[in-house]
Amino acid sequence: MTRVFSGVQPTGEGPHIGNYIGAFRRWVELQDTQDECFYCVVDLHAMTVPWEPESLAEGVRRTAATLIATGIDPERSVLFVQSDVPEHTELAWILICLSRMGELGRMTQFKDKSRGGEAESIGAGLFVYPSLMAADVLTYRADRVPVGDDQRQHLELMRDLAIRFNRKFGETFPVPEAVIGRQGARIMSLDDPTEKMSKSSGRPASAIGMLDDLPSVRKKIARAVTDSGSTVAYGPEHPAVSNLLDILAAVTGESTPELVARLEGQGYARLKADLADAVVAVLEPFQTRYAELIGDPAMLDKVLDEGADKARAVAGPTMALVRERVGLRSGVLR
């Protein structure tokens, strides 16, 4: 049995269906296959930009209902908030002593939002986080990682890491694989395919929430971008519709050829129509769901309580060992 890490900020903003497609659909599958799944709320990552602490705390109830709606089953798979584990700053500290100041500022994130001479006014977690998202993986002695394409340069530093921390104090760490999402893991803004779709882009047609009332849904995918024309073609040259066609394939489990088999000739309405069928077939049943879940907040907490157990019987021993191999003394925080 290998063990899966994964884990999920809990945004103001919501999930939308790039997440589904991207992540929660294929931490749903894990769950049947021989993999030991642990599943996150790292509400200390959302700790990196300015936060007020009552939609923190919100913001992580509606994440494990969101998770629970789309599948995650706390009987099958470790479903537990970051923060209830003090092993992972306990680590994430030691991983931050042994990260780079250059490695650190080599990241994406760190350098988009830090250009034009901003770092100054940057929060130093917005640049060592990527040490504590190492720790969160480490912690569990993962084996493999379901990530983004965006995020394979966070698991290479945690690959980096946790191979340096086996050469300097002895045999400790999997070196994490990545499990990157298939075709389609990528979904792309309804209104500019040159963008991933984000819910906090400011432009509300670009994308689609997970709890977007079902109508707006369907006039946000009617309205989306088309390309020139009127095919129904994928490929570069076709970004926006392929786009409509990575989210229908996504969701409906077709290929992109026998879809654009079978709408050739039909034009963009039908392929618009089709999706919007498709998307609300999935939304519908989840939203059902989530709001049984958000109602009620006390069940929420217990599974969630739980989870945190299951994930610190997992955590303890593995700090055990770390604090004996750099020096720490064992035993005094416990």
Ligand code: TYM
Second form
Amino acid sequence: MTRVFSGVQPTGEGPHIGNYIGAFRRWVELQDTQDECFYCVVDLHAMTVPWEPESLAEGVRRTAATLIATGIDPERSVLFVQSDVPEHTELAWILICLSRMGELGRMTQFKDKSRGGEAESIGAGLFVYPSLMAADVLTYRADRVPVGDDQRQHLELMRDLAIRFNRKFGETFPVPEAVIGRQGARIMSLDDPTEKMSKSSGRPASAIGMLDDLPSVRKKIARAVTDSGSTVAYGPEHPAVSNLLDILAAVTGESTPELVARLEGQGYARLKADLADAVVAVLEPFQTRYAELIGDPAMLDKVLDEGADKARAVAGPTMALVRERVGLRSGVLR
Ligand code: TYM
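Instead of the form predicted alone shown above, give the structure for the form predicted in complex with ligand TYM, please.
And the full complex, kicking off with our chain again.
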């Protein structure tokens, strides 16, 4: 049996459809395999940029409810919150000490976020963030990590850290493999197809939030930028329309060549109308289920408490072994 681990940062607004298409729908599918799945709301990662205590707690609840409403089944997967399992931060410290300034400084996400005049004042957490992410996965000695394309570089570093640790301290961790879908792994902004759809763009028109009200979802799709010309075609010369086709393919299960064949010659209005209907058809039942879940905080807390117990049962023995291997007094040898 192989073990799967993945995570999502909680945000005030909740996840967007890029998260759903690039990550969550794959997480749901993996539950049907023989794999043992661990899915984590990574609240400590959300502290790498300034945060408010109430919105952090609220974001954790919203994100957990979102995952359950999209089909993560807490009976079949271990669904939990990162900060409930202190082993993540303990292993993170050891991995930070094994990480090199040079490799952390080369992470494009760090470079992007630290660009501009504020570079001097950004938190150091943003710099060591990939080492914490490596600790998340290695704590469970997971083999496979389903993520979107933007996490590729972090996964490479994670693999390097696992190899480095194993070489120095003895075989301890499997070297985890990224699982990145061939399609939908990089959904772009609706208002700028050169930029990844993200929570932090600050422009509401760029991302479709999974919790957005449905009329505004339709409005955002209707206003999405398109390419010059009017052909429905797929490929690098048609970045905006290709992005809309990627989203449509992901939510309907059709392939992009099938969609192009069906929509060719019909203009962008038809593509957008079909896309709006298809996205709403996915979001409507999701939002109904979400409303039930978020209305029952006691049940959500119980699910997350149980998830944390199951996660700790795996994380504890890993850390005991790690402590022993690296020479800490509290290792299992005592
Ligand atoms: P986060 O919270 O930014 O995103 C969660 C997942 O959604 C994917 N994703 C996208 N996929 C396609 N198109 C997009 N526009 C898009 N935007 C986001 C991400 O690739 C991710 O899979 N560092 C991680 C969270 C994390 C993690 C981990 C992941 C922490 N520890 C351990 C895996 C394993 C992050 O910030 O994801």
